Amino acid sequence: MKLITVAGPPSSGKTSVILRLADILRERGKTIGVVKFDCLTSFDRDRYTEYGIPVQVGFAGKFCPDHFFISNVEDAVRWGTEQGFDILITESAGLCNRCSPHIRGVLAICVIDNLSGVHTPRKIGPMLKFADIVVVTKGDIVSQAEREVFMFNIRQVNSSAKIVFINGITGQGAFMLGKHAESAPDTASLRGCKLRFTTPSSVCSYCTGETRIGEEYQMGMLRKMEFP
């Protein structure tokens, strides 16, 4: 089975593009499944059965939804593996740009608005740096221009990347995303696989429930700004 990990800030698209993905797919006889990974609410396990691709959703609720990614998605991978699948794709909200799910030895795809600004290729970070292809969505709606400032700013974070355009309500650019996934490694187990960055190192007393403002209420790592 082949595992794909695709992230990206909210409301970028990545539903989207995953369902025009799998358009692809399965016109070529792949099986797909897709483990859906959020913080608080998700509507998209009715989208996912709609389209009629079996589907598995998890909230972090209280907890980290980085930690609570990594903590499921071996999980995730058993059951891809019992359910049969050619493909499985795990799709996760990068909330605070500081992460990333993406995993040593499985395709990374990461998914960005060009709606969002210009310079948000520069705010994302590692999500962003450490993916094999860069998706970009609406580049339909703004001008020329506007897509090669935001391809130069992709290209200064990560320059290694393969950028693809798809539109998510037509699937344009669906097709060479495809030749990406069905190109993607084999992933039997990811017991011992490491992640491509690092996790949050913070645990502070805000962490574990504290809602008090104040010194005296701060324990753990924490992160001091200065002021003048």
Given for the second form:
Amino acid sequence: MKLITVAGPPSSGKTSVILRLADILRERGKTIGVVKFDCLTSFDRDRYTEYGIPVQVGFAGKFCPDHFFISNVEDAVRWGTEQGFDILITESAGLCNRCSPHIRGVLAICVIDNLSGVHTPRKIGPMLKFADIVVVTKGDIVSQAEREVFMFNIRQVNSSAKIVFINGITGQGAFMLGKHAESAPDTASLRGCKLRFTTPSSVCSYCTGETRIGEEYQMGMLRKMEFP
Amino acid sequence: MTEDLYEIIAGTTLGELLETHPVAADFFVNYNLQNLKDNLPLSEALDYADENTLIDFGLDKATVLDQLVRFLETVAEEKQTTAVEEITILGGQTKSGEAEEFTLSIKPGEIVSIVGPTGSGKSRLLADIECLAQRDTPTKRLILVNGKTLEDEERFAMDGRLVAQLSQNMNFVMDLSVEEFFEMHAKSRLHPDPVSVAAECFAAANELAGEKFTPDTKVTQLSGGQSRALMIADTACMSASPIVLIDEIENAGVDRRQAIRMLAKNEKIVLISTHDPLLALMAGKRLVIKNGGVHAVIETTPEERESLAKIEMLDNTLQSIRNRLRTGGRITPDTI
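Given the form predicted on its own above, produce the structure of the same protein in the form predicted in complex with its partner chain.
First the chain shown before, then all remaining chains and molecules of the complex.
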């Protein structure tokens, strides 16, 4: 089975891109499953189900979404293998723009949209920087010039990624993503595999539920700013 | 090659680097490294960089240099766009699977229009050209570049560089003045003289726009027609993409005949999907789409060109009625 990790800021068009990619892959006779890692709520289950794509949804709730992802992705792969999919896609939202569910040896896609502004690529951290493919959506509503500046800004952060423009509504561009997806490496299990970047780290009193503010309530790993 | 460049970059001071590669300035800002000492060789200057800042980005001294080299290389590569002397479209199949029998070669400076009812498959044809289809899209069409088929690797490499698209909607997200906008675009294209090409674009855009605007107008304040004029001028003067795909440009007040001429004059291959008789007939050839396939390739006859003058007159009449209404005038049977 081929595993593909898809990440991107909320509302960048991840689900639409995955559906358009599914169109292309299904045309080629491939079976697809999706695992959606979300935070609080998700309507995506319905969208995938309506589309006839088997889907599992998990909610991180108050946990760090990145940690939630990494502690469940192995089971996701097991599920996908048992179901006999050709391709399993994990979808996760990069909420702090650090969440980087990319794994070494697994095709990593980051979805960002043109409407978020030309400087956005610089504001997105490891999720963009460590992706193999950067999918840019909503290009039809901005000018060609803005698309080009946007692409240039992606290049500055990630010079080696392939950049693919996709219209999430019509599917234009999804074809090339399909080509990349088909050449993704096979994944039998993630045991022993490594993340491309460390998850956001901290073990402090606030991680474990502290809500009060003040030095005396702060324990564990902290990072202090320097004010003049 | 990369290793040599790596050595060179590592031994260069930031000051020197920015002089030879101004584009690198943004690269350092991206990693919060704007305060490096600019009189030390980079490999030494990075010793003073804040380690935590680097760690936040998953970097260390060596990877910063590595990334910088790769960035400079990619940017240099992207600058050289494949010279396209010709594209050829070979027929595939219609929606019902019948053979689509046609072959069409288009050279720079040529305009081809695409006509057909809504939903007939005009956008699919544009999509095939955009992804340089190799008999592997649903239409099974084949696009040759300079007479050659393309391997996947070549396609991936060309992807996003050959084709510029002008779509119906032209909104701006950037909050910049027209002048800044052009300069920013020129900079991202690594244009040697951003200021002069920006001025050239500005003049061209104003030529097309009904209502004139100034260089310090914010792009977000432009009207629909002005935005479109700006985009067309930008594509004509600045874009390196040799192929321009235009999807129904007719709405909004731009001088569309001049717009198309401007694009063609800059030696681009122009494909335009349209319902506008004026645009359809301005092209040397038009493709008629039916049931997902090219039904006919029609060359514009001299007779049609003559009628073009008449259609232009009709169009001008309509335009003058529009202007009259706009300026508070009344319409009488004599106006028409």
